[in-house]
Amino acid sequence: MQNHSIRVGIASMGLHLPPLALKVTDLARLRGVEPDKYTLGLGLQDMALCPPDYTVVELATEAAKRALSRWQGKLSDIGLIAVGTESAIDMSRPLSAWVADKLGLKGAVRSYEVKHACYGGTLAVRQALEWKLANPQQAKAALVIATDIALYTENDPGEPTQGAGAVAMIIDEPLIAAIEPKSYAWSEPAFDFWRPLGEAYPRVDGAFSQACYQRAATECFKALIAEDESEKILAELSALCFHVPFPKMVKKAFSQVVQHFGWNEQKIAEFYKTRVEPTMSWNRYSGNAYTASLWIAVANTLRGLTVGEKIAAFSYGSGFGSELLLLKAGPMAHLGEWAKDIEQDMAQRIYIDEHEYLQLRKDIVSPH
């Protein structure tokens, strides 16, 4: 029997956004679109990209080394990696052998990747846990990563959302935060968003993915409030974290969620304001980077939270799945060392204009 009194979570984290970046009212301007469609339509001011060398491969390895980096265990006493990822760079070889071995990770090490489009990350990082509670007395860490670079084809609605990144977690001792073993998942099999072999981009429905990213939140949600008051449940978190295609797509989803329990309008903007908005600060500025999305925000909201503060943290892969997870800051969120990573990329960050942009695009051979 799991022995559920054992506190595991997140002991240590690492982000790594990308070199290149491009405006979206750069985009805007090429495309010939008023640049408020963008900023205030879409919620968005940068989208994140690599060089046509650089692959989910540098930027899963990058955020590993850092989390690894704070981390006061040893390399060898990783135990499981894991990483989520709608970037596949092989369809039989897994991501994570790419990033072990850059990493210099072998062994007795368990190493796997985990598909299921923007939820892939969060199922890794169940996986971990369930692991890790599965097996009490073991000494072993998980090491999980959701890495993405999200690109769509020139003129898509979706293409102002792109962007790129990765979230690597050492799945341990709560020291950032604990995640409840119980969690709330719902999936349905739908066509809302997917990539057929041998397509370098994604195929969307982009009213379908909407539709369903907010059934799917509704779901979660419903099977956390139960037969208890929303008001009550909710007002107990510090925040809420959702997958981030687009902040505008996450507003309409905790309205969508929320009215369903009955909340007017003025309920709705003022905890939307407090609790969900600033979440995202940093997805502003990445983009949609797929599975490393929620957890681009969930590690944006730990820092700075006292011991005890309860968050939730929604999950959307499109096909579709959906879960829903609490976490409790731990003794180190305080210091939210993990913000600096997010500094000194913003600091080395270089902006291409609109004409490097295209002549990026025909760089890229095939978009991994």
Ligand code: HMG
Given for the second form:
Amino acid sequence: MQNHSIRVGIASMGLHLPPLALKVTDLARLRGVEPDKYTLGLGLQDMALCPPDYTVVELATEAAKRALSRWQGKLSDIGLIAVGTESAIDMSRPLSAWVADKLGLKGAVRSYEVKHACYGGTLAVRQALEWKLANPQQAKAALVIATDIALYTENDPGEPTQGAGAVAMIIDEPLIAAIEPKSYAWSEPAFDFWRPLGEAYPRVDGAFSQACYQRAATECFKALIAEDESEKILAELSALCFHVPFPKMVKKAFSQVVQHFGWNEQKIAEFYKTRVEPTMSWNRYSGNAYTASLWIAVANTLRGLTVGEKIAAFSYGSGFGSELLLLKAGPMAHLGEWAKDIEQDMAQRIYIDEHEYLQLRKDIVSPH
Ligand code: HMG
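For comparison with the form predicted alone, kindly provide the form predicted in complex with the ligand.
Below is the entire complex, every chain and molecule, led by the chain shown above.
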């Protein structure tokens, strides 16, 4: 990882999970599935759910308010707002306009929405970073929000992986984490998961989507790591964060990546247990929040790190596009203040049972 030129990164963070949740064991009972399939087979506990009147705008706005509240700057110091989402509520008006409206943000501000399935949030982060790096005199900061609500058709194999959430980041001084300017992207056009115009739920080729994800992860890590350097490079990283559609997916992808470098099962299991699995302890309770999933894992991982500790973040979006980022903890990472957001939302949220879940689905005429 280059050290010399890193000046930009995450200055503040805020997270938000919606006010409802369902235990995947309750969904398993409803669907007549062995609960272990969802808890052990997929690695999930709960899915976060939104009430009918709760959209990605409410999720994003709350996360943004939280990020802004613990930042030293003012709203007028924001010069760019970018929202990554695949739960857009309009084909034309960007989601950033709704969020900016709620925040009272206007003026000399670049405002837009980014779409590339679950990869859209990471693209927004990269664009904000590159916007800062391209303008060394840039005094303003960027507000980036990844926000999504994941819902599948009833009885779809993806139904237990549903979830929702938002992560907001202020991209400016690297107080929480510096983001390495160099990153490693890989894309291939594919139909693994997509949502045609006018359709409420995605179409998914589950097995193919897993193969695409694993291929993307392997290619990105191959670009970072020379054939004989995997132990050295990965040992320098305190943690590897991945996009988390469900935790078992991450376990499979990590195994595939390091098998490529010739790691044996014992070494894979040890590294996974200590440096990959712990990153997902919040994702098990949010479910797949699409664009926000990776950043929930990153936020979870950064809290408590000491200055200079390095982590990797692998982003994947169906279609498909992917990118591997490197981050280095800044002086405020150890405080981990944003963990309060998740603790508060999880303590306050209401668990509905499987019958209320069915009613909720009826009440949500359109998922967004
Ligand atoms: P499935 O086909 O119903 O599940 O759904 P399965 O039969 O493959 O079983 C899943 C695991 O449970 C297996 O473990 C079983 O053995 C195990 P594995 O062999 O894979 O290690 N299992 C059990 N374990 C314990 N006790 C039991 C039991 N029974 C079975 N009794 C599938 C899986 C991924 C297809 C489904 O969840 C799905 O379609 N999900 C949606 C797509 C998805 O998440 N794909 C992931 C990669 S693509 C991606 O990440 C992008 C995405 O986020 C969208 C975007 O970019 O916008 C989705």
